[in-house]
Amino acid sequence: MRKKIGLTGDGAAAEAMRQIDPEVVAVYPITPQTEIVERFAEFVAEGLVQTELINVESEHSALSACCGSSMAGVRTMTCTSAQGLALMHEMLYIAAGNRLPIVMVNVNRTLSAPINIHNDQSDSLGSRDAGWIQLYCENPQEVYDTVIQAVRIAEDHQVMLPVMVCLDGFIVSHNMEPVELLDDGEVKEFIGEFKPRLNLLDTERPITAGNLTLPEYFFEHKYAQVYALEQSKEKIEEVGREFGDRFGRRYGLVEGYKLDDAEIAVITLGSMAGTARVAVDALRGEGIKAGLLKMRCYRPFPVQELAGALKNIRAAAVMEKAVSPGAPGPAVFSDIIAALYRQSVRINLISYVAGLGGRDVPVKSIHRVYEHLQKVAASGEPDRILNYLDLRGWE
C-alpha cells in the first residue's frame, strides 16, 4: 500500500534500500551519510531485510567488500560521503573497470582541508572520471525514486556499471519533506530479480576476474567500459520513463523549467535547482524571460539533450558547488562548453562557483546571477567568465 510520510533525504535513501533488500550492504559511517547506515542497520536488526550488513574499518574496505560480493553474483549497495569517497578512490576504478553493478548513495560533502562537514559537490565531481554513472537529486522524493531506478540501470545487461546517486549533505540529507512511498511489492516487481553476468562462485562455469591485462588488450577493455557508459544514457531515460508510466513521476537526463521562451537561464544540479525555481518565478512576475535547466545526469554527460534545451538561450550561467583549481573553469562548466561546441550551439556562457563548504545560496543570491545574465544578454558579450558567488571581498 502506497503512503506519504515525512522523511529526510537520508531516510528516503534508507527506505528505498529496505524495499530493494540487497543481499549485501558493506558500509562505514561518515557525516552526513551516517543516518542511512543507522536506519538500515535497524531494518537488519528488526528482520525487515535479509541483507548481510558488513561493518568494515574504512570506506576503502567497504567498497572492496562490495566489489567482492558483486563479483560473487549478488545485488550489492553501499553509501558514503566526502573523505569516504576519496578513500574509496582506488576501488571506484576497480568497480567500474570490472563492470560491477554496485549502487552507491553519496551524500555530497566538501573535501578537506580545512576540515568541513558541510555540503558542496567536490567529492563526486572529483570522481567524475572513475567510470561511474552519476545521478543528482534535488529533494528526498527524488532520492527515493532515483535509488530504486539506479538498481535497474546498473544491473541491465547492456550497462553493467556502478551507479552513484548523489544528494546534497544536510540540505537534502537532513531536511524532512513529504515523500510518497511505493508498496514494497511494487518496488520488487519494478527492479526484478538480479541476474548477474558475473559469478565467481559458479563452479559449473569457472571464470577469472581482475587479472593482469597487458598493453595488447587493455585499450580495448577500457574502450568497452567507455562505450557502455555512453550507451547507458538510453537505459537511464528508458527506466525513468517506465518509472513515470507506472508511478506518475517521470525522470530524464535533464529537466527544463520555463525554458521554452527563456532568454537567460541558470544551469545547475542538486538542491540549488529548487532554489533557482523560486528566483525564476519571481523574475517571470517582473516580465523577465528567465529559465532553469537542472542536470539530473552528469555521467554519462547528456551532450545532445543539454544543447537542445539551451539552443535558443542568449546567456546562461553554470552554477556548481565545486572548483577545479588550475583549470580554465570548474568541471561542469567546462563540460558544458565542450558539449555546446560539439553541437554547434553558440550562447554566452559564464560560470558561478557557489555554496562551497556549505555556504548558503539563498534566492537573493541567485537573483543576482540572473541580473548579471541580463547584462550579458544585453551587451552580447560576457564581462567576466569565472565568478564566485557571495565570496567576501569580491568586486
Second form
Amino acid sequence: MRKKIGLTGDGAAAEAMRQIDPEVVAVYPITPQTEIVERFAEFVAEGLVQTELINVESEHSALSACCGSSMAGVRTMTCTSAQGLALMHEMLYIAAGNRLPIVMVNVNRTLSAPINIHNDQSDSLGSRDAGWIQLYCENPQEVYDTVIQAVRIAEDHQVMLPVMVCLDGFIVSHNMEPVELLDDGEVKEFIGEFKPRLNLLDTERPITAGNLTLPEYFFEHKYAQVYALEQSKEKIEEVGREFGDRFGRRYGLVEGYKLDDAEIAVITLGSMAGTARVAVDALRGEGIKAGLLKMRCYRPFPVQELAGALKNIRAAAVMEKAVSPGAPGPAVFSDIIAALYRQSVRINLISYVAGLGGRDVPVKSIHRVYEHLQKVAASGEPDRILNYLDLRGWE
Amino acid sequence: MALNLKELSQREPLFTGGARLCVGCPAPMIVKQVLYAAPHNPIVVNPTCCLEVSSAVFPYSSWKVPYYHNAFENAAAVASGIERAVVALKKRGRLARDKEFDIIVIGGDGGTYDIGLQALSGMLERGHRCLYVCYDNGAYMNTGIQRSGATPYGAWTTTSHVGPAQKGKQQPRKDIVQIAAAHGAYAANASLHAWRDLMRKVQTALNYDGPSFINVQAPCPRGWRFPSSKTVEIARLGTECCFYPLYEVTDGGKKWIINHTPRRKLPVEDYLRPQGRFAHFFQKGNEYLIEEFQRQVDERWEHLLKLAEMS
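Okay, that one was the form predicted alone. Can I see the form predicted together with its partner chain too?
After this comes the whole thing, all chains and molecules, with the earlier chain placed first.
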C-alpha cells in the first residue's frame, strides 16, 4: 500500500534501497551519507532485506566489491560523499568502462581542503568525465523516485552503465519532508529482475573480463561506452515517463518552472532549484517574467532539451555549487555554453558559483541573481560573466 | 583429488600456452598448479600485474575459467564482492546450493604486500571464503624491477641501486604470511618447485571455512638476473637455505606447521650467488652483506621453529 511519511533525503534513499532489496550493497560510512548506511544496516539486522551487506574498509574497496558482485551478475548498490567519492575516483572509470550497472547514491559534500563536511557539488561535478549517468535531486521525494528509476536505467541492456543519484548534503539529506512511498510490490514490479547477458558465475561459458586493451582496440571500446551514455538519454526519459504514468510523478532530463514565457532564468541543479522556485514566484507576483530551468540529468548532457528550453530567454544565470579553478568557467556553465553553441542558440549567459562549503543560498541571494539578470537583459550584454554569490571581501 | 603427476598430466590445463609471459616465468607454473588443485569451479581475480598484462590481452585470453581483472590495489575487495554475490544468489534460491565456486585471487607481491594490503586485510578480516595467492617475485617486475615490500635485504632493483652510498635495498622483507595469519586466516608459505606441497595447500585453503592466503616463491629470471632455465632450481635453493621456508598456519593463526626441514641447511651464499641482483654481495669489502643476510635468515628460521614448537 502506498503511504506518505516524513523522511529525510538519506532516509528516502535508504527506503528506496530497502524496496529494491539489491543482492549486494558494499558501503563505507561518511558524513553526510551515514544515515543511509545505518538505516540500511538496520534493515539487514531486522531481516527486512535479503541483501548481502559488505561493510568494507574504504570507499575504494566499496566500489571495488561492487564491481566484483556486479560482474558476477547481481544487482549492486552503494552510497558515498565527497572524500569517499574522491577515493573511488579510479574505480568510477573502471565501473563505467566495464559496463557495470551499479547504482550509487552520492550525498553531495565539498571536497577537502579545507576540510568541511557541508554541502556543495564539487564531488560529483568533479567526477563528470568518469562515464556515469548523473541525476540530481531537489528534495527527498525526488531522491526516492530517482533511486528506483536508476536501477531500471542502469540495467537496461542498451545502457549497462552505472548511475549516480546526487542529493545535496544536509539541505536534502538531513531535511525531513513528506515523501510518498510506493507499495513494496509496485517497486519490485517496476524494477523487475536483473538479467545480465554475461556474468562471471557462468562456468559453462567462462568469460575473461577487464582485459588489457591496447591501442588497436582501446579507442573503439571507449567510444562504445561514450555512445551508450549518449543513447541512455532516451532510456532516462522513457523510465521517467513510465514512472509518471504508473505513479503520478513524471520525470525528464530537464524541468522548466514558469519558463515558457520567461525573459530571464536561472539554471541550476539540486536543492537550489527549490529555493529558486520561491524567488520566481515572488518575481512573477511583481510582474517580472522570471523562470527556472532545473537540470535533473547532468550526464549525459541534455544538449537539445536544454538549448530548446532556453532559446527564447534574454538572459540566464547558471548557478552551481562547484568551482573549476583555472578554467574559463565552472563546469556546468561551460557545458551549457557548449550546448548552446552547438544548437546555435545565442543568449546572454552568466555564471554564479554559489554555496561552496555549505554557505547558505537563501531566497534573497537568488533574488540578487535575478536582479543582475534584469540588468543584463535590459542592456543586452553581460557586465560580468563570472560571479561568486555572497563571497565576502573580494569585490 | 589425487595429486600424482600421471593423473595431472592427463588433464587439460586451465591456463593455456601462448601467453605473453617471459621465458622461464614462474607465474604460469604457479597458476597451473593452483588451478589443477582447485576442487570446485574456479573464478580467478587478477590485479594488474605481469600475469594480467600477458594473459588477457584483448581479443585473446589464456584463461579457460571465468577471469576478472579490475585494478591494481583492490583484487581482494573485488573477490569479496564476487563471493557475496554467490551467497546472495543462493539465499534467494537463484543458484543451486550445491554449486560451489573457488574464488581465487592471483596477484604479484606489489599488489599484495604494498598497494593491495588494505584490501587484503579487509577481505581477511571480514572472513570471505576466498583464496588469495601471491606469486612473490620480490619486486615490481611489471613496471621494470622496482623494489617492493617483498624485496629482500640488499637486493639490487631499479629503485634500490648499488653504489658507493648504498648497497641495494636497505630493509628486510615484510613478513606477509604472519600478517595474514594474524587475521585468523589459513596462511601458508609455498614454492613453485614443491608442487605437491603447494597444491595440497591450495586444496586445504579452498576447503577451509574462512579466508586464506598463500604466498608462493616465484623466482623471476629477468628481475633476479639468472638464466631462464634456472627458475625451479633457484626456488629450490631459496627453500633449502631457509630463506623461503615451506610452512602453514592453521587453527585461526594459532598452529604453525613447518612442512619441510632441509636435511642440510644450505648457506645463503648458495642461493645468492647465481642471482645477478646480489652480485655486489660477492665484491670485495661487501662480505658483510652476506653475513647480514645469513643472520636475518637464521633469525627468522629460528623464530619459525619456536612458533612451530610452541603451537
